[in-house]
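The chain below stands alone, shown as structure tokens; this is the form predicted on its own.
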Amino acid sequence: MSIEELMRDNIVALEPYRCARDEFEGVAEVYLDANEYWRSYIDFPGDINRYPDPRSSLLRKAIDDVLGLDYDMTIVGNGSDEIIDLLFRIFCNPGKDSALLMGPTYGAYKVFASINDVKVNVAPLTEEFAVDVNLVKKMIDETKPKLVFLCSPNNPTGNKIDYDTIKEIATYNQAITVVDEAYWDFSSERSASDLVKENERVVLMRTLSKAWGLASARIGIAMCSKKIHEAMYNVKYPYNVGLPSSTEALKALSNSDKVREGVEYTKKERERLVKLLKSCDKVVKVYPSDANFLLVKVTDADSIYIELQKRGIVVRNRSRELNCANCLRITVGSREENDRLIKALGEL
């Protein structure tokens, strides 16, 4: 089945709206086509009265420099939820199409479906948090799902989905595998970059909100073939991606060395918090983590989440989702950060 084949047929038909920055491209001395205000009111480094660039190229030739992926196979969002909602509007009927999802995983998965009224399938990790291969093609056969969803790292369980695992799922669905790779950077395992050259169904979904540190400024990236790509393009709104966010994302960009000593020392942090947390009496168990985050069960996951609240200390409390009962996920932050949370849980 082709690409088009796979979209809804309105988006196949669409005729995109094309903003003023779409159809002039370069420098000009007097700009009167956008409505815009001639001039600004605050000191920031650009033309902030200006509509930004709806394609973000400057950042974008950054990420292929930096991330070493391709500039025309990107695409940068407001954030990786903007990315994940496009991919929902561009491929699923709502009240027909389904997809499928790796459970436990990212809630927003399951509540851009809900947005798009798309229906939801689940194929349960393993007891250990793994990916059983046979069931996932056993769902696809069954429910011929329009969106595969892997998160790699998995979010909230941390392990990572390896390499030939996910290259045998995206190679047996015939519809769109997401690779969403979030908590990537903290993890030791080959990206799926490549399989989106070799794949034209596979998206791959990257995000500078972790090891970047930029959640606030919102920079989302996919990186997928030619016609997922225009589609994205077509269907996302025309100015998604402001100035002052891009502009930090360009500065962080410059700044990689930084931050990959950064995640050095948080892959340091994390393996000094799984043995802290293995001492302390009310865990029962760390699970291994290829993110930036633990997924620990607890013995009473409900009453230390409040606990370490009064404490001045807040965790996430995972124990609702599946197969994760007594469970907190715990981001590793910075060393004084997890020490106060090693007393804490001591004082309890």
Ligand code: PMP
The other form holds:
Amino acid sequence: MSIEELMRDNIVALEPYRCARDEFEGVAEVYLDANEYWRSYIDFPGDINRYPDPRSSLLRKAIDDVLGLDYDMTIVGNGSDEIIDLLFRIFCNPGKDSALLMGPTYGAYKVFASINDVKVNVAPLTEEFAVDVNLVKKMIDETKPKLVFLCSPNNPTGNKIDYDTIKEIATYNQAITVVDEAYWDFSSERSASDLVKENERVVLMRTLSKAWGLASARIGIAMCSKKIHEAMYNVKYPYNVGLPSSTEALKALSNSDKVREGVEYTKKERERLVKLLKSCDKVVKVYPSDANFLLVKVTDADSIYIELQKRGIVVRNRSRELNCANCLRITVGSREENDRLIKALGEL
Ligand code: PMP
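Next block, the form predicted in complex with the named molecule, ref. the form predicted on its own:
Complete assembly follows, chain above in first position.
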């Protein structure tokens, strides 16, 4: 099937909105084209009174330079959550099409599917949270999903999906395969970015919310082939990334050495935290993680969650997720924060 055949007909036929900044991309002395106010009232290093660049060009250039994701193939979203929602809106006919998820995985896929009235089928991960490739292929054949989501490293389990497995599924799947690499910076696995260049049906997602320390700036990145790129640009809100956010993101990207140091720190802390957690009485199992969090099976997740909260520590109770009975998801924090967690667990 071609990309157009996979897309919703109304998206293929869409006459997109063209904003003032689409029609004029150069530099002028006087801007009277976008009904903005002629000045701002606050100190800001940039034209905060003007609408931002709908293409996020400077930011995408920096993303290309620093992250190696090709300028022509990237689109910046209001977090990768926006990218997920866009994919449902572009490919899935409400009330008709479906998506295939591995389970357990990032909860927002299902919520965005529901909002768009898209059915979700779940291929359960194995007990050790590996992807069951044969089952996934069978479910692709039977349910004919428009979107297959592969999250690597996976949230909430923390483990990665091997590059070869991702490639095998993406090659088999004749619809769209979405590879969510939100936590990729903390992993040693090869990125699926080159698959996007080989296979026009693969969409890669990254975010600056995790390793890049910019969760509040809301910068998500999609890397995709030309026709999907065009559709994403046409469907997204025209000014989806504000100047304050892209300014801060440019600062972070120009400081990538610091970020790489931070990633090394987190990986070391992850290792230390695994050891410390394993020595706690209340901990039954710590699952292997390629992310900046750990899935931890404890003796009684509900009560430990509450007891930690009483001590000022909030973790995520994931015990109602598939195969996650009595599991807490714990973010790797600073050394002091991690020590506080271990101390609190020791007091229980
Ligand atoms: N994907 C995964 C796997 C996540 O865990 C998250 C956030 N928790 C996101 C995407 C969304 O990230 P953001 O919208 O902040 O870019």
